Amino acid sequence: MKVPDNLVKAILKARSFLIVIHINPDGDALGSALALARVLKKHMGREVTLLNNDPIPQVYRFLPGWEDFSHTLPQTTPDVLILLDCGEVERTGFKNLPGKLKLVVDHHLTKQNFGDIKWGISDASSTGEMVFNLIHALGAPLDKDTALCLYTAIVTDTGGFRYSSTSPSSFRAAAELLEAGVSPWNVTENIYESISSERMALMGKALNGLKRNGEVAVISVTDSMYKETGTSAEDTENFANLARSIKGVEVAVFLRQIGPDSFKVSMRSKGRVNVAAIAEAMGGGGHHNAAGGLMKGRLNEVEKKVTTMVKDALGSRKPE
């Protein structure tokens, strides 16, 4: 994975940085940002501010440095603004992000044109793998805590090395991170083996309401379900993948209520449908196999509309 020379030179030249990630942060965004910030501060002596609009999910609070995230814009203008794991300012939840030079490091498909220097690899397994290569290009070492953050980023965005975006380079990066001292079980236990009883109850309610229409399966989480189970939006981490595991389902849809008549739509495909194209039609985006957007309407209306969009995409796919 070749890191652009102008990106490396821009980072080496700068003294102060603002690193910003997307709303509803996941393991890839958090791990990538924490790893890059640690290297810039500890090993390169730079000033770094981490910025995120939302609380850090409990499941990722084992990552070293998670408390360093600020939720308010800095008063001064840094030499460099870096958008990590997203390519548009709108995805950060902020406006007019400061930075004399603006960089983007992301592995999502985007049509936006933000940034003075953009490094995007849409078929990369994760932004974490990109940052792993960037750190090497900067000539910085990989200490245990940095490796832990990067391993978490790669593991979560590859689904434990199960997704089609996983490549030989993903495993090579993981091997080097283990050699730096990462314990795979530590990461697995914190992310996948520490589910609260409340989250499990919410998962049960969501699966109990699953609706299947041929190759499409839809599950939903509403405000009333949060109230009944004592949970919140952060307890829905990875819910979008639940229905995809059903035999015969090609596309799984997860609807998460975010307002009286508003839903966050997350779609997961097994590979034969480009859900990013569907997401773009609702003002969103993502990858071929994982994408999402927002949709207005009552739950039954949104379920029907999204199912129709996916069914149309399934019907128009090319024969294998």
Second form
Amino acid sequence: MKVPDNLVKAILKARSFLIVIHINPDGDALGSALALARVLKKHMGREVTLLNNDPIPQVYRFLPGWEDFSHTLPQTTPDVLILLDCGEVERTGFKNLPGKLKLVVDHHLTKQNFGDIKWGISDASSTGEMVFNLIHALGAPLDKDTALCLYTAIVTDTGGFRYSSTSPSSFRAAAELLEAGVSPWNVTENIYESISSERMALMGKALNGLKRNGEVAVISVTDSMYKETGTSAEDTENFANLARSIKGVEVAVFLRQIGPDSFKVSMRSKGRVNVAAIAEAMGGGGHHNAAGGLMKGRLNEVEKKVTTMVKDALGSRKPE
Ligand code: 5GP
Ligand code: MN
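Could you present the same protein in the form predicted together with guanosine-5'-monophosphate, rather than the form predicted alone shown above?
The complete assembly is shown below, putting the previous chain first.
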């Protein structure tokens, strides 16, 4: 993976940085940002502010430095703003992000409309893998905590090295991160083997309500389900993947209530349909196999509408 020279030069020249990630931050966004911030601060003596617009999910609070995220715009303008794991300002939940020079490091398919220097590799496994290469290009060392953040980023965005975006270079990066001291089981235990009983109960309810329509499966979580189980939105991570794992399901949709008549849509494809295109039609975006957006309406209406959109996409796909 070649890191653009102008990106490396711009970072080496700057003294102060603002690193911003997307709303509903995931392991890739958090791990990448924490790794880059640590290297810039600890090994390169730079000033770094980390910014995001949501509380850090409990599950990622084992990552060293997670408390360093601020949630309000800084008063001063940094030399460099870095948008990480997203290419659009709208995805950060902020307006008027300050920065004398604006950089983007991202691996999403969605068109990027932002940045003086954009480094986008849509087939990279993760932003974490890109940041791993960036750190090497900057000539900085990989300490154990940086490696832990990057390994978490890569593991979560590749679904544990299972997705098609996983490449030989992802495994090479992972090997180096283990050599730097990462314990894979420690990461696994923190992320995948620490499900609360409440979350498990919510999962049961969601799966119980699964609606199957040919190659499409839809599961939903409503406000009343959160209440009944004592859970919240962050307990729904990966619910979309659960529905996709059913044999014969080509696309899974997960609807999460975010307002009286408003739902966050998460879609997962097994590969034949580009769900990023469906998401873009609802003003969202993402990757070929994982994308999301928002839809307004009653649950039943949204279920129907999104099922129709997915069915249309399945129908119009090219024969294999
Ligand atoms: P998830 O379904 O896990 O929320 O997101 C899956 C993928 O789609 C992620 O890469 C995420 O960045 C992207 N995505 C989810 N929701 C949105 C959205 O509303 N807008 C855009 N542009 N991307 C989204
Ligand atoms: Mn990512």
